[in-house]
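Shown here is one chain on its own, the form predicted alone, set out as structure tokens.
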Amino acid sequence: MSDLHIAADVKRKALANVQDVQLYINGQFLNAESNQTFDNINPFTNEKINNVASGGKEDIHKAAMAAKKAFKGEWGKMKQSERLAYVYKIADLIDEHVEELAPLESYDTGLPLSITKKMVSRASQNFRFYAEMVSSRMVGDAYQVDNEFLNYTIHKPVGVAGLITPWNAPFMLETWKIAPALATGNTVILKPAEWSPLTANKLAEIIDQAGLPDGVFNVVHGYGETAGASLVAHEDVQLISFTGETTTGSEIMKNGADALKRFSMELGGKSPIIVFDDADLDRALDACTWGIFSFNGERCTANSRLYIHEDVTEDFIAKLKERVDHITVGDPLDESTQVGPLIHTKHSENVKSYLELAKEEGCDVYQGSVPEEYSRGNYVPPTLLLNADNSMRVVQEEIFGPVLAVMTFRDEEEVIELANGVRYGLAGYVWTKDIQRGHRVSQAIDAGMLWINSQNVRDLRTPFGGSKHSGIGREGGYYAFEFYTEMQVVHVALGDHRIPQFGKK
């Protein structure tokens, strides 16, 4: 045995005890008002790892209370640089606890470690980005009226936030919507994916150590038609911010709509890689493995479309093969692992379910291995579908695991219709040493972010978001004051102006 595979045994031996889950509310760990619970289940071996209360309706009333009294009460009324303070300190306190959250989370999500350090590094930054970004970037505008007016504009919280977050990368997607919502002055009801709770607990318990005042940031477990749909349907929520399924975005859509709830919506993706003929080859094989098996490829901007030039397809494919053939499946928390589990039984059947649909679709199928020790477990081996074409369902819907459809294209036109060809929108990713053709195909592409000869790297500064399928609305950087902030003008006089004087006689 290695040391780094006695190292994952050290780790799961000492997450063996991890301690049943409660809701977070008004400042108090909770159980649910039914004391209803259910089984978290580990990736890698289908064993339970715990109980986790199972919240409702009336747990997200006690919840909306306590974060509307604090809105209008402590909170609302506090300073803005005493508000960012406390942003601050859940930072600090997040790089505290990150050798503990890296391995939660892979525990609890089958991620492996390597992908989780990364994840849970970036958690604190978020926080300390958008408590600058208040401060140097949420400003007004003025607008002045020769010497009669003076117009003014500036930024209100809206209220209490509903995040309802993913399990696919828990804890950074959580703080990547916390961290403006508080910085802005909302209060917060965290409704967590149930198949991934325990870094969302974890999350709580740093918050609380944090001292913020009751009510400010809540959490309540359960199942999205329960706690979630409730989440969507009370009145004193005024901010829904959703990233998940499409399906799922579109029914929360309309049961808020009669409450004209405020939406952000990170939806599904099927985005395409097109890699040309004069691209840097070897270097579009690095970002074309890497952005389909990373994260186990349970990844919403994930490159699970390859349209490869006919001209160079048979070496590039054969270099995928080889790719895929020494990808190292294992233990997600083993930090040699590459691919792990998928995070339940029921998706990584769903996922196997296409497999299986691709071959009556005429694809050939080519796999990586899974080594049988790790026969317990939910794995999905690296897939290559090849000989697809677009109108395949594989090839039309989101997969979502550790799965590429190949196909070939000839010229800029078709490779453009193709890209454009799925009711998806979210990312894209062009490969080519033409930077005139790179602008031009990736302007072309119905997609809301591009990369040109690049991995998918983020840079907070600048919109999430997508189009079409993909999505509604646009977090990050100053964008997410558009969201999570309510824009207020204001009309000042700076004289007596001619007001009409209807009725005088």
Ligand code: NAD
Second form
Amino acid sequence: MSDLHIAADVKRKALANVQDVQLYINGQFLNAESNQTFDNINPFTNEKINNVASGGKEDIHKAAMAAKKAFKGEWGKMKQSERLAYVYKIADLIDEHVEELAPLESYDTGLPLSITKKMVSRASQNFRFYAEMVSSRMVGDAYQVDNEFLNYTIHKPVGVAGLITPWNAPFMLETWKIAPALATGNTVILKPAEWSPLTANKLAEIIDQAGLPDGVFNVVHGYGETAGASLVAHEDVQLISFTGETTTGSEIMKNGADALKRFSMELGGKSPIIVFDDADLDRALDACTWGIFSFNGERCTANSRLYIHEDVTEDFIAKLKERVDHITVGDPLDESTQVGPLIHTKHSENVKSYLELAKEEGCDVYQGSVPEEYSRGNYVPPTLLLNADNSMRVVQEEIFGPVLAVMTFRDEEEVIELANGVRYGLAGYVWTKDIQRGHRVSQAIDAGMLWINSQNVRDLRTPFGGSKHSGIGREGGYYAFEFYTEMQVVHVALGDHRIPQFGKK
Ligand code: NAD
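Having looked at the form predicted alone, could you now put up the form predicted in complex with the named molecule?
Full assembly next; the chain just shown is listed first.
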């Protein structure tokens, strides 16, 4: 056993006695009203970690009442500077707990520690960033109409925000929503994914420690069909920010229609990476392998479809195979691991079923390997689907694992059509040294976010979101204000303008 292996084992033993997870409502940690729980499973060993309180309709109602009261009361009346001081305090407390949070997230999700460490520091940045954005960029406009009117806009918080999050980057995605929701003055009910509850629970402890007034932040764990659906349907919850699968998003929109809920939808993806023959092929190779195999391939913006120019295909594929052979598949708590186990056996079985389908559809499936000692975990080795084409289901559907479909193209026009030939439109990556072509192709791709000669590097100030079946609306930067605030316009008469005098004799 190497030193890193031993260190990973020590970390796991230290985590093994993590406490059961309760709900956090109105400033208190509670069991579900029904007293029901579900098991939380470790993806590396498939052993039970702990019990999680399974919230339902009554718990959501309790949380909604607490959040509504806090919105109408202390939080709603608080000065912005005081509110933002709480937001900064949450960021500082997250930083103090980084060493604890990252292993906890890896233990719960199977994501490699090198990834969770970065995500946890992004989480505190999310809070600081939104505190800064609200104080500097949450501004209205003023419209002068000669000397008759001054019309101006202001942003007001909406009320109780329901936030529903997935398991693939739990802590980072939760904070990505909580930070703007709180900073803009809303109160929050978070419904984390049932397969990854640990860091959400830790966040509740941190926010409790920050001393926010009771009811401002609440966490109701539970299944999507019960806790999630009740949150969507609750009449005192004004908005739902959802990140998850496209089919779940459309189900949620149907369920929220009667209450005319406001939605932000961050959904699935099947993003293309296009490599032209003039690209810096070594850097493109680095970006391509990282973009699909980091995060265990469970990344919404993963470049899961490679289109490689036919003149450079042979060499590029040979190098891709070499990378796949050498990716370090290992224990998520080991600092050197690049790919860990997938979140749950249900998910890894689903990913494996796509590999069978790929063979049936005519792909040549090329895989790395998983060391024998990890046979208890939900591992899928890094995989290439060679000889794929756009008509296949494995190219059209989101697999959400370490699986790259590899295709070739001849010219620009053809590759744009291929890249756009799926129902998703989240992200895209273009590699070429011809900068005019880089812009041209990027702008022709129907997706929310494009990167030229870069892997997925986020700039928090820019809009985040997808088009087509990948989402509705944009979060990130000041774009989040459109969703998390109500814009109001106030029209002020500066003089005695003419008012029609109906009925005057
Ligand atoms: P999922 O849709 O299964 O679940 C997401 C959340 O929705 C969970 O908390 C779940 O409990 C809840 N939920 C399920 N059914 C519900 C219902 N009827 N009502 C209310 N809530 C319900 O998604 P997942 O498997 O957890 O996450 C993976 C998916 O998330 C992938 O498709 C991935 O692309 C997507 N994702 C998108 C982005 C983005 O920004 N576009 C980011 C990360 C992940």
